[in-house]
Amino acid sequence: MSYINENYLKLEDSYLFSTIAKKVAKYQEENPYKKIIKLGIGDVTRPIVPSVVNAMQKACIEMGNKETFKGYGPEQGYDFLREKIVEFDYKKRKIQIDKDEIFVSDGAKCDTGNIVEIFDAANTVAITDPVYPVYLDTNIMAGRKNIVYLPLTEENNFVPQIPKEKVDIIYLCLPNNPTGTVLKKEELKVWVDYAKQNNSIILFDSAYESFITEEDVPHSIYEIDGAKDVAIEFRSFSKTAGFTGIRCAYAVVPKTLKGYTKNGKQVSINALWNRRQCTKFNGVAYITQKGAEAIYSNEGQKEIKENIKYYLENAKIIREGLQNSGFTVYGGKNAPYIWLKVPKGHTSWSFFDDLLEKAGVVGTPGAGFGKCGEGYFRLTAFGDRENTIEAIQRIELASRQ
């Protein structure tokens, strides 16, 4: 008899975005001539910038020549990309990171899900609520039972509070998905200090750091003194450079970061993650990594910053349009997400249905991100400008009906 991993049966019946896709497909089938504007899934709409396209085309030609053909690459990533990451993402911010602390991957979603493998299932994990689903779901899949939720609410300004019980692993996503909110340096320092005092490890997802516009909002957790001793940082090129369909990201695992065996022996987390990657991962494609390298060229930086500026302007349009319509709105200043309170009398899912029916606009119900997400709704700024403007006009009209 083949037994299954019964932890999978503890998950919700359907992944959040799969449920949304099914609802939208059913609605479109019933209304084939109605234009639907999708501001739900955080997928980019701007094309890959020319610098990246040119670099990938050149890499394709290299792969077609015997002299420059590449087979299996290093599981940790090619040095040409890791060195650029060190120089541009960390050294320029006066953060000392070595290239062998960089692990290039095919996505931050994969990394934040896979990282649970190197930690014992008995660890107590702290996860914010609402939260990006992969953090919670992968811990459930792993059979982890000790999960502490950190509520993000209006009452605490969506700032996670230190838990009363001791926790071993802490997930922080900043700028936050789904709320779009951030922590100031002094607020993040509280978590670094807690982790140092309790031998805890912070899993810090900074996939949206390039959207930060305000001062005193850290782009990296390593801007906080001592963070290299307690934190792993995850970054992605998906939203920064439009790589959602190309797949490239990286994790920073400092060599000073330690875990412990049950008899108290210190173990290098960097070494464990390297061992895991070498066993289960064959590395990101050479062509993809050459494209990622081009992001760090002068022209590449200029091009992707224009795209980021474009999405931030969309966020401003959404935020201000909703506020003018009487909605209470958060986020949208340092992140491509807008978090709004649904009107009285609605749940987040009933508001989803109502918005789809009356306005033909798709967002994401807050309840899909956790218990504390109920009563809220997420919209993304990754749409086309024309569609974004039209969507807000439709929502404004629907709100008056």
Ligand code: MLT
Second form
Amino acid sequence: MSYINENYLKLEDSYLFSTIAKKVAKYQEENPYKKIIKLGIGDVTRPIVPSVVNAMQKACIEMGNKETFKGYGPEQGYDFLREKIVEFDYKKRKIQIDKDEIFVSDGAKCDTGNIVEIFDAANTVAITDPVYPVYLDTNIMAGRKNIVYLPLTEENNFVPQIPKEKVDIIYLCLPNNPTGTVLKKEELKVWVDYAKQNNSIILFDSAYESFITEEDVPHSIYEIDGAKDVAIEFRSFSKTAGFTGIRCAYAVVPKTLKGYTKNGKQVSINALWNRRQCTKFNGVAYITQKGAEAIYSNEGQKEIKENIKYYLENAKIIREGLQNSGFTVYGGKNAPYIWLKVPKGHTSWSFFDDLLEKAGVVGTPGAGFGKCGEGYFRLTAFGDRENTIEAIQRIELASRQ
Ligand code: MLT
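For comparison with the form predicted on its own, provide the form predicted together with the ligand.
So here's everything in the complex, that chain up top.
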């Protein structure tokens, strides 16, 4: 008899974005001539920038040459990329991170999912509601029962509040997916202080940090004093440089970060994560890492910033267009996501169906991100400009019907 991990049976039947993709595919099959505009999953539409393409082409040639061919690379990532990350993403912001605190990976989705396994299942985990579904699903898969939800509501401006219960692990995604909210330094410091007082660890997902436009919003949790003792940071090239199809990201696991055994012994989280990666991961492709390195060149920086500007302009078009049509709208200023309230009489999913039917526009129902997401709907700014403008016009027309 082969027994399964029954925790999987506690999950929703299908992952949120797969459910939506299936629904949309079915609708398209039934309505083959209808042009559907997809602003659901946060997938980029701008092509890979020339600096990255050139670097990857060169790396490809190297791989075909006996003298420069590479086999297995370091599980933690090549030094050439880790050094650039240290220099550009941290030193420039006056944050001291060592190269061996950087772990290059194939995605923040994988990292935030995989990290669960180095922590005991008995930990109490705090997760915002609504939340990026990966955090919740991977904890359920691991059999974690103690989950505390931190509601993100209009009343608290979608800012997570310290819970009454003591929590051991805290997931924070900032800029937030799905609400688009950001925290000011003082607001984030509250969480760092909490983690210090309670020996908790913050899992800080800053996959959307390159969309921050306001000055006093931290790009890294390590901008807060003492955060290196309490936080792991996850970053991704997916949204920053259009790598959703290439796959490259990294986790920062400071050497000062400690966890505990049941009898109180301190253990280095960096060492545990390194152990996990060396055993289960053979590193990101050399060609991919060469592409990622190229975004740190002057030209690469210029090119990726153009794309981010483009998506932020889309966000503005969506935000303002919806506001003009009478919708209550959040986010979209420091994030590529717009979080809107569905019209009265609708649930998130009925609005999804209605919008698909009347406007041919796909978004993501807020309820898919958690109970508190009910009554809300997420649109992404990652579409192309023409489609984004058309989608907003269609939503406006549909809302008058
Ligand atoms: C989203 O739409 O929330 C993201 O694209 C999901 C992801 O990055 O995995």
